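This document starts with one chain, in the form predicted alone, laid out as structure tokens.
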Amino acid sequence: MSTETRQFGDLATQLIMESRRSTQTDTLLKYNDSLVRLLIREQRDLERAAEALEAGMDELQGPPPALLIIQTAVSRNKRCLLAYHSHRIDRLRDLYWDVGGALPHILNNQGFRSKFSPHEVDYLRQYNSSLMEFRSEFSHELDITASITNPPKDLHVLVHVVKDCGVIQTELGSINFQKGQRFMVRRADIEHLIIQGYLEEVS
């Protein structure tokens, strides 16, 4: 028991250190599925050990020290698991908004997709679906996916096409944005393409 006790919390600490590295480098690290599974397995082992100690506990003498240690380890592991996943959800939402809410742009990018767990992909899809449903209620008045860092001075903007992005429906009709071309278009129609790096605003 003493050897196991000294190791309690090691796996959880590794998860927290990963979250810290992610914050320090401002990147989303690959989901550590193997470490999460090991930690969940440790939780089950600890819970079984706690149940065995509780079954043989003498009510007059109170809980044995080993049981208190195990319960503390279980509680700490849970907090660390929640903190790890909460951190990743925050990073996923930041990533989503950084590309102007263009979910296909994220999921079709293998560099991003390879870092997600299947549950995180489901989360992004559900988050996007909820946001689109909310957005549809007032899409004519406001685009909530548009950047508000620098409020626009004009409704229309001159843009330079940095990367081909195909035919886009705008207020003026369908426009085929091909690399090297310039267009004067309504900002609301192409704001997401500026955020994603396909278009560049011409000062």
Given for the second form:
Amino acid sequence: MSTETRQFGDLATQLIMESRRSTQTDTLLKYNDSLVRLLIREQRDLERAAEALEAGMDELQGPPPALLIIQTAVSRNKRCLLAYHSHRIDRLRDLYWDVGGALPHILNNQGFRSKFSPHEVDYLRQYNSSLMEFRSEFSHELDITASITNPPKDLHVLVHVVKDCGVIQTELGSINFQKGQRFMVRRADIEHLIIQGYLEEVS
Amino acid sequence: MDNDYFSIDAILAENQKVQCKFKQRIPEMGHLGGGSERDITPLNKRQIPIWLAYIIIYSDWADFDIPQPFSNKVRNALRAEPRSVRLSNLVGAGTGWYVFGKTIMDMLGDEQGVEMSEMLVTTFKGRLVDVIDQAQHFAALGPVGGGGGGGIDSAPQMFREGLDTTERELFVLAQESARRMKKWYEESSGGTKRVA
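Let me have the form predicted together with the partner chain next, following on from the form predicted alone.
First the chain shown before, then all remaining chains and molecules of the complex.
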């Protein structure tokens, strides 16, 4: 007990340093489940200590200083936990939009998937379905998941098939994309396949 | 730094320690700041991180001194020539001088707070022009850290090394921005169309 109370906020600082490292290297690190759990356990210990102090409190004198200090430590830990998770969620959302909302692309990629916690996967799924619902309301006029950094020069694009993707619906009907073939198709129809790497644009 | 609650930088800045001189006895908290007794007795001095120091100072259990990075000596040097001070040396690596200053300022009373605020703003304004100027100069030379420190002058180089983290971020942004503008001009269809 003496070593862990000696360092209020140390575990929390460790967690936040991970967030900073993540920003500095511009990568998403693996979810640090063990550190989070340690922190939560520290919170519970602090809570017990606080309750003990509160029980022994003299009503007229008010809370002992130790109690306020413990409460500050609890708030600090809470803030750090929230900031850590909030920071990760921001990165998850950026990742999602970078691939144009192609959720399977992210989730099937083991490299990414291994870094997420189960809750984060749930978050992505729910975010995706909310977004899809929203997007479908005006998908005839505008596709919000299409790229905005590279405006398309032409309505159609010549693509080369890198990986089999099977039968895809396009404006010309269904096309069976087989490896090695080339097609001239409407960009909007197959943009997502280019992003995921099935098709390659031929310039 | 809006919405400081979730800001990673703000959280880390609050880890900086300030020297607190206790006025009251605090039972059971002797372990704060590395002490070995069970209680804190009056006149004890401890280094306490700011996030914890807030409540201690607010409840008037201790007084704190203005930390060294904002001492009168530093203040005077800044007033004389803001660009001559190496802000990165004043605070440990990883925290900004400005960010730390802001957290201290939040704790001070009105009069001192205003003084502090003015010092921060004036310093920032005095240094900013040079930060951006150097950034644009470097944009022409290539990516950050690209060899040689850009010139024979060591004064600009010393200035760059002395930048605080906030200024460094601005530097990188300005540099990147200038680089992209240049690239855009050169890539514009035809290459000859230039808006003067």
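What we label the rigid core is the largest C-alpha set whose atoms superpose within 1.5 Å from one form to the other. Numbering follows the first chain given and starts at 1. The shown structure was predicted, so the numbers you read here are calculated from the model rather than taken from an experiment.
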Has the Cα of residue 176 moved 2 Å or more between the two forms, judged after a core fit? yes
Would residue 52 count as moving between the two forms, using a Cα shift of 2 angstroms or more after superposing the core as the test? no
Indicate whether residue 194 shows a C-alpha shift of 2 Å or more between the two forms, with the rigid core used for the fit. yes
